[in-house]
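Take a look at this one chain, the form predicted on its own, written out in structure tokens.
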Amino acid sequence: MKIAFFDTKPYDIHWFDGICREHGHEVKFFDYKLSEDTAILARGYDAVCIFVNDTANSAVIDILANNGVKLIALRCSGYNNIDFSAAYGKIHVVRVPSYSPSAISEYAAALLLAVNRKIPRAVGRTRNGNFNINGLIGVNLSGRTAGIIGTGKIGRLFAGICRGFNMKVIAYDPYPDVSSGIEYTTLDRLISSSDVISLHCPLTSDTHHIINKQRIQRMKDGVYIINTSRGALIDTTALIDGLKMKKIAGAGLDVYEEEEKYFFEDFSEEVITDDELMLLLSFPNVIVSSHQAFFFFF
């Protein structure tokens, strides 16, 4: 096959390159992202392979099926930026439908401690020869309730990792796996109940903004809420008030709801023009990493 690669990072380079041509397929990387600007890249081959900025409505995919493209292949699991009716009868859609789901739930957890222990603070100081400790408490995860939302093989994985840490699991699932031994509940319960709310749900029409301004109101005081899903699963604008207000203690963000433009990317030399962005990023209470929860090596 002749394989169009769009967002190419070094490292997909470095991983995809050797396998597509040890199988015979000729492939060509493209730096930019898929977008209806650039879909015509695409001409004369057979599939393009896309990421999670990449995207896929029904104006690319015109484009694509008019210049002879049959598969649009996923290197993710989330599929949110792909219109699937207009891709229906003209091209195939593939995805990696279970993506480092260890990887990922551990990761959550790795940003649930952080943020609780504030330990990127903490380094910070150490670094600079500062090795006074006022203001970094935490509070004891064991006998807190931690809430999922998304229970597919990452949730339950991540069910596994609190129970381990000796936390009430419940969780809100509207296909829930009745086998896992998890404890279901709707989802205002565990709105209103949990200590930690993380998110592991595909992004859809009916998840869109699932965290609101609505639902933080009806949390607990001091919640901590972790997204290693997809950033739109949140209203960042309700996030940021409910942190300036204190409701919730903590966050830990591995996506943003508008990362298309910067995530990926390096911008250390120039001024960050999305103002949430940059207020999320002067929390002292925040973690945000750049969408590497899947990002692992075998």
Ligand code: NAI
Contents of the next structure:
Amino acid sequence: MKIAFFDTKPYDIHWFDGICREHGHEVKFFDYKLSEDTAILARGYDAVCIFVNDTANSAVIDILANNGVKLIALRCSGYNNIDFSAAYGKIHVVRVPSYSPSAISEYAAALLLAVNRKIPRAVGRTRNGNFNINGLIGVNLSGRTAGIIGTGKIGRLFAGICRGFNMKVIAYDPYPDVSSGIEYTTLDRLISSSDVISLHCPLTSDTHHIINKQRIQRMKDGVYIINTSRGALIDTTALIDGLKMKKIAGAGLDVYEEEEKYFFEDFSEEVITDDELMLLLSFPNVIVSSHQAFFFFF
Ligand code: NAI
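Could I see the form predicted together with the ligand next, after the form predicted on its own?
Everything in the complex follows now, all chains and molecules, and the chain you saw is the first one.
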């Protein structure tokens, strides 16, 4: 096949180039994200390979299909950036069904530990020769309740990690896995009785802003929120308000609602104009990482 890769970074080329050639595919790597402006670059290719912040809406799908592209291959497991009804009958779509669930669940645990025990702040201090531990106090996870929203491959593994911390685990999933031994509950009860809430569901019209102002108000004081799934599961404005009101003790975010412009790029020499992102980055009890939970090595 002739495959056009969009939104590629050096690590994509490092991994995909050899493998594709080994299997007889002809590949082209574009830096650009797939969009209505760039879709035409795929003319003459059989397939496009895209990532989390590429856009495959109806207009893009039409351009691809009209130019001979038969397959969109997502090199990610989330699929919120695809308009499936527009693709139906025109172009096949495949995704990574299981993106090392352990890599993501371990990363969610790392965010939880780091934000709760204030490890990035501690490291920042000791690097500067400041060994003062004022303000670095955390809480014991043991005995507390982890509320998991979405118990697919990643959520179930995260549940196991939380049990290893001696936490009580409760979960909400409209399609519960009854064989998992997980205690399922309603979303309302999960929201009001969890000390840690971790998001592991896909972004769909049902889950968009599943964490919103009303639900944050009903959370326990001092709740920790962890999001390794998709940014728009959380209403960012409501999250910021919850942090300001000290309702939320901390947040560990590997994804952000408006990440498309910034994540995976170096903006260290520029002024970041997304005020909500800047606020989150300025809070001492928030960790933002740049959608890297998937980035692991076997
Ligand atoms: P999965 O498909 O195995 O599990 C998703 C679970 O969410 C299913 O059990 C499903 O029933 C449940 N769900 C669906 N609608 C729901 C709702 N309204 N409320 C609660 N639960 C609902 O998916 P997997 O592999 O566990 O991945 C979960 C998400 O993690 C992906 O959708 C993706 O967005 C994200 N992800 C993030 C990565 C990163 O690098 N940060 C890498 C890989 C995945």
